[in-house]
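Next up: just one chain, as structure tokens, the form predicted alone.
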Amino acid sequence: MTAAMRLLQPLNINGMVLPNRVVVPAMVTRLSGEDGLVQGDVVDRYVRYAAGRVGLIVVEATAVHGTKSGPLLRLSDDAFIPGHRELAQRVHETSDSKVVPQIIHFMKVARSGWRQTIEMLEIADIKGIIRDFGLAALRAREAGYDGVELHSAHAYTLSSFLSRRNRRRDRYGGHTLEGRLALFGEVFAEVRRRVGKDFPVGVRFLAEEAIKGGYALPEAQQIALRMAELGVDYISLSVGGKFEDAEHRPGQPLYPYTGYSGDRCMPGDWYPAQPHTHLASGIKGYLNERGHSTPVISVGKIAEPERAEALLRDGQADLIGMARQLLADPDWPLKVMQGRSNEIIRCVYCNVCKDLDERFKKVNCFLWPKGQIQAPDDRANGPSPCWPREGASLSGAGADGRIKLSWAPAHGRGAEIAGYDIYRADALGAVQCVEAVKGRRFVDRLALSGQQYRYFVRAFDRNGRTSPPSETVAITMAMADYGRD
């Protein structure tokens, strides 16, 4: 069964063969000092992702200049070549994973608010950004890469020309769409021209900015058709991320991730699954409607088997990408090759990773077992977690507007527990995990009076593994009364 899947199947990209469509998308990591160099930690991330077998792993923006933001990788000069030399060599070492970076040029920004932008930026300085995208770009294939992605999404340089809210009036201006496309267009010619054609060079921009006055699918569809027409190799669709909503916090640098565009680009737990994938359906056909099948990676809370697959059977998209997904659980693909969706850990969208990105802090994710940096190891044969032999004792009661529910711990029989997954349905619903937790009590503050929802709990362990449902509970809460006083 598993091995029909469209899931599984490989995919040629310009000679880049990836063994499986799932895609890990650029995801900052701070587990680099502020020299930018690649070290121990960030390699063991991205092997843990080759490990896990992920097809395609996109590793965290690279900056191709060399101005200051914190723990950030780079490729500005020769000498970041041999820490990504190590990582791409382990990456290949470890799988048939194929792994590339995305490079990134971004402006200044300040504790104080202000922001550098685009109208400042004189001819001289777009001609070194060209410039310094294609020299890394040759240093990526240097150092052993299967690719490079150049980033033209979020709040970041390639994408502010892009953008409708690009106020410039030269002929990289925003008052046509040829204008906001040049930029783009010079710097993807003359990264062809450093690393040749047979080296793949891939996109991430926006299907939708999220932002007043930005650019939604209309002109999306525009933007990837010219990328298509220029040769571009792939195309990954991410939403928003801008710096024009961005709430300033006294004493800190804009974080472009901070307003409504950030809850677009990072959709957390109270926006329902796959919430983009309309996006990237609606830009794969237009792109084949006008004969151009550059590959698609659609994003955006997709974490379910049945519908990433769903996905690609139904031709929305050629790729799917899953970042928070993937920290969670680098596994994913190991346990659907195997058979073994059942024991995914699932990402609750908590947005814990976003919240250490933000703070400069080492990202991790909160399903990992305490003080972890990296996600544990799999353990296909171990002994999963089990229950006491009276059960999990769950029960629960509901009133003011809560549902409380509490259980017995869960034995850990090869590793010790790590937390517990909350499933919840309604009477009409499919049972779905709605939280998880490290504790042995769970509050529901979305549930309805006068409605009954049935509940039940896993418990998984460090390594992944889980135990058999627990019993479950029904619980209804009684039905507000609006007429009291």
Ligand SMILES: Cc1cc2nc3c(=O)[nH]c(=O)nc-3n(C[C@H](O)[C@H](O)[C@H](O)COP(=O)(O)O)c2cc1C
The other form holds:
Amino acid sequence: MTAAMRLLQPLNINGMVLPNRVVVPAMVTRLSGEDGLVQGDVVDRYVRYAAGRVGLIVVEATAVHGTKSGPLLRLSDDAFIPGHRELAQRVHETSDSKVVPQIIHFMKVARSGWRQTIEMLEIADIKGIIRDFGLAALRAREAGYDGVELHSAHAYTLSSFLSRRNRRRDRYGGHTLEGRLALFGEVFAEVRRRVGKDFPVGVRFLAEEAIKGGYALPEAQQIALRMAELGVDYISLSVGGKFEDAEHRPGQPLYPYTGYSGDRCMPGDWYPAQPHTHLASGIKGYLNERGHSTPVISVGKIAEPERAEALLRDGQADLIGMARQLLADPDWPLKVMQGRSNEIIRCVYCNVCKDLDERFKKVNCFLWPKGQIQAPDDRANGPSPCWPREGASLSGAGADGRIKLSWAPAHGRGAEIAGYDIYRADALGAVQCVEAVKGRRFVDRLALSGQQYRYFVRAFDRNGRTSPPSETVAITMAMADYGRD
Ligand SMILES: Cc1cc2nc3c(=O)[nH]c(=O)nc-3n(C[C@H](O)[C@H](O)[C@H](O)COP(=O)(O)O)c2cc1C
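The form predicted in complex with the ligand is what I want next, because the block you gave corresponds to the form predicted alone; please supply it.
Then the entire complex follows, led off by the chain already shown.
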């Protein structure tokens, strides 16, 4: 079964042969210093994905220009090339994963909440942006990357030009879709001129802006069509992440993932799985019907191998992007290849990683052992944790809208116990991993009275090895009494 999986089939993108269909989209790590240089921890983060056999690794947003913005990688000068060269080389030495940096231009933001907008840019500034993208892309090629990705999503410059809220009145806006597309077209042409036809150039843009007055799927389809016609080599989709609805936290620069569009960009645990696959499917279908086969990456709370496989099989996407799930467990592809999907450490979408990014702190995963800044090693052959002979003694009770569970400690055999995954199934039997906790208690606040829920727990150790499931408990809270008369 595994060998025949589409997920594990290679894909040739303009000469860049991905060994499989799994992509880690760009994710800021905050592991660099404010100098923007690649250093050891940054390299280790990406090598870890290569060790897990991720097909395409997109290196975090990397600035094409010199504007300050906390710890953020840069390709704004030749001095940054050696660090990137080492990163690309180490990834290539580790596995056949391919690696491209995501290059970004952003505008200024101030702690007062003020921000520069595209309407403030002069033509000379725009020319500078075009030049900077071209030079940064060329440096990516010189550094030995397999390609480059243009960040045209979220709250950043290229995306703001594509936006339906672009208020410029000149040829870079003018209330027309053509005007909104002009800067991207010129940037892409310049990048192509610099890197040549044989260097893969992908793009990330929004399938939906998710702000009031922002564009939605129909315009995204047309934007994608233009990008395909221009010859972009792949399209990676995202949603939201805009400044327009961001909440200003006093004394902090605006962070574009604090409003509703931010929720849509990094949907939290309360969102359903795969909330955005219809968008990728809508864009892929639109392109394919018009004769374009530009690969489309679907992203957003995709985590289950079988469901990811179904998206490929049903023609809803060409590649599967997973950001937080691969941060939690970079060995996801390896485990799928080895038929060990049940050992994947499940992301619980708690967004601790997002909070760390917002506060310019080193981005790690809540599920990793405390204090570690990289995912633990997968010791495939080490012994898994187990429960005591008498079992996990899982027990629980429900009252006042809360179901409280507790259980006995599991034994780590290869390594110390790091936490417990909580699984819940409703009456129809759909099992979901609802939470991961470090202690031995869990309170479910999202249960309905009158319904029966079954729970089981699995322990995981510092190496990411999981125990067998505990025994199951079935719990029903007494039906709420709304005081009928
Ligand atoms: C900590 C963090 C940093 C991110 N940084 C970037 C980035 O640099 N560029 C980008 O395009 N998206 C960025 N994203 C968005 C992700 O690439 C992805 O689109 C989003 O998390 C939804 O995918 P997921 O549900 O698989 O996590 C970031 C997300 C997180 C959680």
